[in-house]
Amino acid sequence: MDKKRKHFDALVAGSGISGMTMALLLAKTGKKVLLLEKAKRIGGLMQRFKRCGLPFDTGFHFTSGFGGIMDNLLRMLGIGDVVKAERFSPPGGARLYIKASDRLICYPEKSSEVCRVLCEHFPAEKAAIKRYFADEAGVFANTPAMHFKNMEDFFDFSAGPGSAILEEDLITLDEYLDRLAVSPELRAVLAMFAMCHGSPPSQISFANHCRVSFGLHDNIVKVKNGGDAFIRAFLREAEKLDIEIRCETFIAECLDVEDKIAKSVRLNTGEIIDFEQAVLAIHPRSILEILPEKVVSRTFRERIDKAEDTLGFFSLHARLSPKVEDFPVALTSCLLSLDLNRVMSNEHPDTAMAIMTAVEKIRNEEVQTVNAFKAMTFEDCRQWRGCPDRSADPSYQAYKKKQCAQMTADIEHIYPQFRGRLEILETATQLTFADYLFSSGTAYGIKQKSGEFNIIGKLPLRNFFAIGQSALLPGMLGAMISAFIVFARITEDRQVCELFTPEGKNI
């Protein structure tokens, strides 16, 4: 045999969460996997990074769902007593301030109590503050994958003909806010999770807003050492379960292609790699790259190219010295601008941000570290797009001096106790995040619009199948959802389910 030629049962493409995830269950079930990343590390959008000793979040800052799907999601991966989440202090700790009226509102648990503090802020829109509430929990009810409490539901929800389309699939958010005939202030503050998927108002639609915005209405939280829970959990249990992992690795062409079937790859490496299915948790765009011409329909290749990235970020990374003694954890959602859509279509001067403040150890000592990241396009630094040395060229260090001190502006405005204390340890614009990450740079992938489905599932080589956050649902939930409902569509014996339950041992 070949030495430079290996077979593995299964091949999974990118170790964003969603790869990971899909790599998990697959090789629970007893398969050989093959993990490739074309970064330096996997992770994706998960990664951390360090300055000065103190670890920053790039792409996962919160989440929802821990009470609820997320941990059953984390169980039956076999990594819930890694992946903890953690309260921001005090209880709730999300807030949002509004530059428009210079408005501070404190988001408590549970999206009845948020309900309640919104109509008290604007108790002239009580009515349709109340109505929005009541239609965001409908929505999240009446949809199934997002209440799964076993490996059986997943199977039974793809043995089925999929989930149904709710009236609120049908029209946007903004279609949704037009008809509740709320004041543009509300408006902003009922759309404002938006900024958590990245698809602006005119094009989400309400549902899949809904999806992801009740959640985090109820229960938003941390997770204790961010997205490196998650990878450090999952390296353990890649070890246990033999999973091989190649990071700067990457599909160069598919190969032995018969019947709409490849039997094997070759990588950027030049190994050739025999395998029976192939999961590509990759950009739809890179997945275009990979498939053979002559299987590719004008139809599909037109539904990729037409489909559009999400918003990025630009993102600041400081400690506070010296130290302030009313120091929150929390995250504080910024509106900047009232219109979302402009915001988020990089038309309009002003911007939405978050910033996250938590407190970290570095040699036994307590650091409080501020993360913060506003919404930002390509097109905000396409002239720099492809420069050879960014780092040296005056023109892009003056544009990233300009943004940071917009943001160091406004994070002293709601946090005046910070004011002089910010150090500044990095920057990072949409495109450092492209390079250090070897993506596109997007927060969210590719947006999802009503009316339109993004690529989840059976592609046109038959054997290899795509997830991801740009599949069926955004965010890292969504992606996750998805590599474990194309995993059962993919996945022939029902009796794998066993292996899924507390009392399932792993083969």
Ligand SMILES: Cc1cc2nc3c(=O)[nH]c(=O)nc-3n(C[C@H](O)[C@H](O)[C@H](O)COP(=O)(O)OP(=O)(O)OC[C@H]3O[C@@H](n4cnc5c(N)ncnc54)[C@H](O)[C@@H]3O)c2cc1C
Contents of the next structure:
Amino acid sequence: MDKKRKHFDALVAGSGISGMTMALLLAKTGKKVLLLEKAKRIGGLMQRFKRCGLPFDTGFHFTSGFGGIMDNLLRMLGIGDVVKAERFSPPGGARLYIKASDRLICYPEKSSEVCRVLCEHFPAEKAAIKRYFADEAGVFANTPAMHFKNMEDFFDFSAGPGSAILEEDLITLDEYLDRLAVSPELRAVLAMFAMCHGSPPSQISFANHCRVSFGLHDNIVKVKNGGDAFIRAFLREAEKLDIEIRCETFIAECLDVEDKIAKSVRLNTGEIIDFEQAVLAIHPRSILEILPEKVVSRTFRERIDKAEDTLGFFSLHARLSPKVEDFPVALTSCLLSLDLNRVMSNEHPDTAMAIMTAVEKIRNEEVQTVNAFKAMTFEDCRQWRGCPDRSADPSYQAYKKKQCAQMTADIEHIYPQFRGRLEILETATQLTFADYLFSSGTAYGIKQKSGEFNIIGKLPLRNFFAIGQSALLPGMLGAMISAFIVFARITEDRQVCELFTPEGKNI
Ligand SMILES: Cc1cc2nc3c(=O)[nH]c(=O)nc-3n(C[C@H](O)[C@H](O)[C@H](O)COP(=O)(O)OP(=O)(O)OC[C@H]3O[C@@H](n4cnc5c(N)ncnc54)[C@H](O)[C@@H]3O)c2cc1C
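Switching conditions: you have the form predicted on its own, so give me the form predicted in complex with the named molecule.
First the chain shown before, then all remaining chains and molecules of the complex.
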């Protein structure tokens, strides 16, 4: 047999949370799986990195879903024993600072409690706040994919007509808020979690906004050891299930395309891989690069060409030196402008920022760390794209310095006790994310605009499927759910449900 030719049942390209999830699901049904990752390390945006021995998160800081669907997904993957939620201290721990009014709102746990706190802050607009929270909870309750408990639920859903479209899918968040007729400040507060899906209120459907924001209003938590907890758990299971993982490896060309099916590919390493199904857990524009031109219709190409990227982030990673007495472990979102549409198109220099504070231990010493993320779009750093040695370019360094100075001033305004103590250890622009992940460096893939269809499931090659954050809903949870839904669609034998037992005793 040709040494440069190997057979696998399934091939998964992209090892972010969606690719890792899909690889595990397929392997648990006994399939021989090959997972390809173009970067040097697996994990995509879930990876952490270390500076001065301290771990920092890149693209995963907090999530919703624990105590609900996340527990069910982790159990079915057999990793619920090691991926554990960690509450902020004080509980709730999520706060919102609004620069225009110098107002700080502390969010308690539970959506109903958040509603109550906002009514206290905006007493004249109580009725509108209650209406908003009722509608948000209604969309969440009526979205089946957010409530699946076991594998049968995913199979039932995938066998049905597809996702149920709600009335709220057909209006934008802006249109909904116009009807609600709230003050500009409350409007920004209700739309704030747009930062967690990356599409501005004028474009996101009210329903998709609610699908992301309800969970975050209800139960926002960190994960112990951040994204590394998922990667370690995945590697443990991958070893048991004999998943083959190849880094710095990607599909160079589809081969033997017949009747819109490609059963083999050539990798960049020259090796030829035969397989039954391929799942692409990568940015839709990268999918287009893989599919042979002859199978891609003009409509499909235009759909992807037209798709817009979500916002990205400028990130700053620091430690406090010396330490402070008053150090909450919290997530503080900061609205530096009230107009989220302008913020998310970078038309406003004061955008929005999230500040995560944490305590890390190295060599038995507790260190206080600060991760801050400021919204930006690709336009911000387009001029340095393709620049051979950006880091040596004085204009790029000056841009980064200016961002850091602005962010430091804003952080110190919100946390006066940090003044003069922030020691910046690393920064990253959207170009840094793009370099590491072979994408445009966006935070959430492509925008999920009201009235537009996502690229999920079957692709123009009939045995190729798309999953990931651009497929269903952005964020780690949305990327994971997309993998489960598509897994149920491509797995023809419903009997596999037996392998995902309620106790999580998978094969
Ligand atoms: C700064 C930042 C903060 C964020 N914070 C949060 C948060 O707190 N909570 C949350 O839920 N979400 C957050 N997100 C979003 C979240 O990280 C993503 O929605 C999610 O991780 C996306 O997972 P994925 O599997 O779709 O893609 P990715 O994680 O992007 O993985 C795709 C992988 O595919 C690889 N790849 C690319 N091209 C190829 C190819 N041709 N062949 C093989 N491999 C390829 C890439 O190298 C990458 O490893 C954040 C994002 C950013 C940027």
